[in-house]
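Only one chain is shown below, in structure tokens, and it's the form predicted on its own.
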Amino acid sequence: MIGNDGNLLVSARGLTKVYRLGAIEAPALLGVDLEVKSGEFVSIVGPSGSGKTTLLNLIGALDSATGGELRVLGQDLSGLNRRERAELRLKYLGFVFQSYNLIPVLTARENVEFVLELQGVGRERSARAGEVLNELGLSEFADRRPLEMSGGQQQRVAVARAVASSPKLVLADEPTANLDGENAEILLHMMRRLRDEYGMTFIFSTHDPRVVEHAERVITLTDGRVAKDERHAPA
């Protein structure tokens, strides 16, 4: 499924989105245009309203586009059915959202569990939970509920999930909001170890300086449109 230009995962050219409510409309992304290649790690900033979650959005097939084109991981997402997008967020992209998303009934290695047996991961698939929630400092909190871990274990819960089958691209909405300045530095040391050992590709979306800091490129949406697209040597 995926496209023969294995160094580029992300294209858009003239992204548009528009959200409509009867005769009334709000443009969220007014022709954004960006590449992102394997390996980067990369944080979207910009304030409330600018159109980074959308765009977000957008990248991992959870949302469609009004207008341009949007390629992922090669394919061309406006020409996907929703089994063929499902398709390609369960097999090359991970998620980490800023409300942790994790099902409360499940213990740390079920939940990461739970997205290797929908990938169809067969008997090895505990041994990967446990191998993935050893290298995240979890072993201890393996088999303890969501309701019973603080906050930042919980996001290094879903960050865990989210890499389990080792995806291609992580796509992470704000992953440091809830997290005090302590737990966002271990998170984002581990998203940048992931990155260099396994070359996962991240994009972030974000208002926190803690982020910006670590990545090694910024894109500032303004208005719908980037503004700026620079990079710079992380902390």
Second form
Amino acid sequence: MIGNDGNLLVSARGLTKVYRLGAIEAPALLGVDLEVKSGEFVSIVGPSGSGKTTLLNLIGALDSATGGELRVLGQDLSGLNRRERAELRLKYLGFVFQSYNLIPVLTARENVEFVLELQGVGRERSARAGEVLNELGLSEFADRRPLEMSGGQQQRVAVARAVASSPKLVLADEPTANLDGENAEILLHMMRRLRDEYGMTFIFSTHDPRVVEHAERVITLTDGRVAKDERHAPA
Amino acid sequence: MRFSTLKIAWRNLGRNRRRTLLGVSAIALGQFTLITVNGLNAGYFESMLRIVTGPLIGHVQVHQRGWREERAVDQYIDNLGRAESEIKTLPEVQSVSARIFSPALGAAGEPGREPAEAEMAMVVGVDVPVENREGGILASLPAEDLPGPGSVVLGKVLAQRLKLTPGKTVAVIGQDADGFPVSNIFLVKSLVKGGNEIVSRLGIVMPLKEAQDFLVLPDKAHEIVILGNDYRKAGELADRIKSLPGLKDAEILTWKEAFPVIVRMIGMKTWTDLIFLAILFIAAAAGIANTMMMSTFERTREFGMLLALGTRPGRLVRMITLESVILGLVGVAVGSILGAAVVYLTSQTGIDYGALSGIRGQEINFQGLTLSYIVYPKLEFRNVLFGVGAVMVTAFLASFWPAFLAARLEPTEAVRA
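Having seen the form predicted on its own, could you give me the form predicted together with the partner chain?
Now the full complex is given, and it begins with the chain already shown.
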């Protein structure tokens, strides 16, 4: 699955996405060129409507591009059908959403277990879910349902779920948007630690300066194009 | 079916308990109605069936052709002994009972100053041991109250009219088969109020031999009532009886032919069952469809998230369908338990329709039969199963549309919803 260049996880060339609503066309991405290598901690920033979430959705095989080429883990996404894209997401990608991340009727442990079950992990999934939660300092929440946790705690459990199967790439759409400063810091430190210890690659879409501070690479989108692609030392 | 799918489906029902309760209640009410109404019908029609297929009517009846229309004394079956013997040779025959019916006048047999007031009556000659069994004309009487030589049992209504009580005598005036007047005085042994309206209103019931002697009908009777092994095989039994040489000229009727109106009424039960099954379908469909549609629309983002994680649409379909089926099963279980409990309790106590309708008395006369106003409902397990089946089918159908919509969601749009 990994492409020719073992380090290259995402490769986009002239990537475009145009939304069509009847006769109206709304371009979201207009020729994005991008490469993300394994182990990077990337933040995609830009004003609202700049195409951040669209780019993340395309990389996450949640949506299809209308033009250009996009390879994720060496796989040309344009050639994948709905089922194959779901398979790719399930096996190699992890997702953290802005809100409503967890299945409300399941406990934190069961939420993590659910993804492992989807991946075909057998009876050991409960123990493995417990290990992941413990590893991330969340064992005290293991038996709580989402409504019994704060927003920050829920997001941390969502990260635990996203990384439980050791995905190559974790995509996070505005993960700190609903969190206060303290919880945002805890979450970002957790993700940094996962990158450092397990070599996972993280790509965020955000306009939260706290996230940007933690990123090693910041890609700025403006009007559907990459305006800046900068590397800097994280805070 | 994965365990988590079941777990999620089950717990989802607890998310909006009021809505789930409404859905469950609608289904439970439907199933409860189906079981109780069908239980009442089953009890009512079964008692009716028991009467028309019991010793009173029998599975097959034999008469001389035309007797049922005219009921004349001389329209008898001759060579009764031979006919009975031939019928008894058939292996499926359980009992054979001959009867004589002859119009007469009855009057108090006590001497008095005033002329006795006569009432129209009917001499009924019966095979006493056979009629004393459950369902027979004399079923309710103890041995010491049964009619014997020189004694009779009077129908209760006739006895009231004649102001006669057991121990008194009744004078009976009739005609023999040749039209000559006959009369005698009999001791009233007891009164009877059976399932036969003629007996109750007009009956002067005596042993068959006594009636044959009184009406000069040796080795003759007007009716032979035959009980076979199974009332459902009455047609086959009738065909075999028709082939007997001693009865080749007789009219041989099954219970269905003898009481077609009652058979049609019993047949109505199937339609009643179907109507209430349809009501259950509608109640279940409304309850489940409403709950599932609301629940699915509220969870669009959740479904989007599940799809984004890699959940296959088929699994969402199974999850929603299972939720619908669980909702249906819980409702149908509640309805079944409550319905079965009510049917069981009332089957012990009976339901007095007469009292509920403000009618005095406990019996109604219909088609010459005396039927009780008191109904003992009967739980028909098949109706419980029909209800469960109906709800399951409805659950699948009602979940189809929401499941279809959820499976077609685009994760990116659904997550933003």
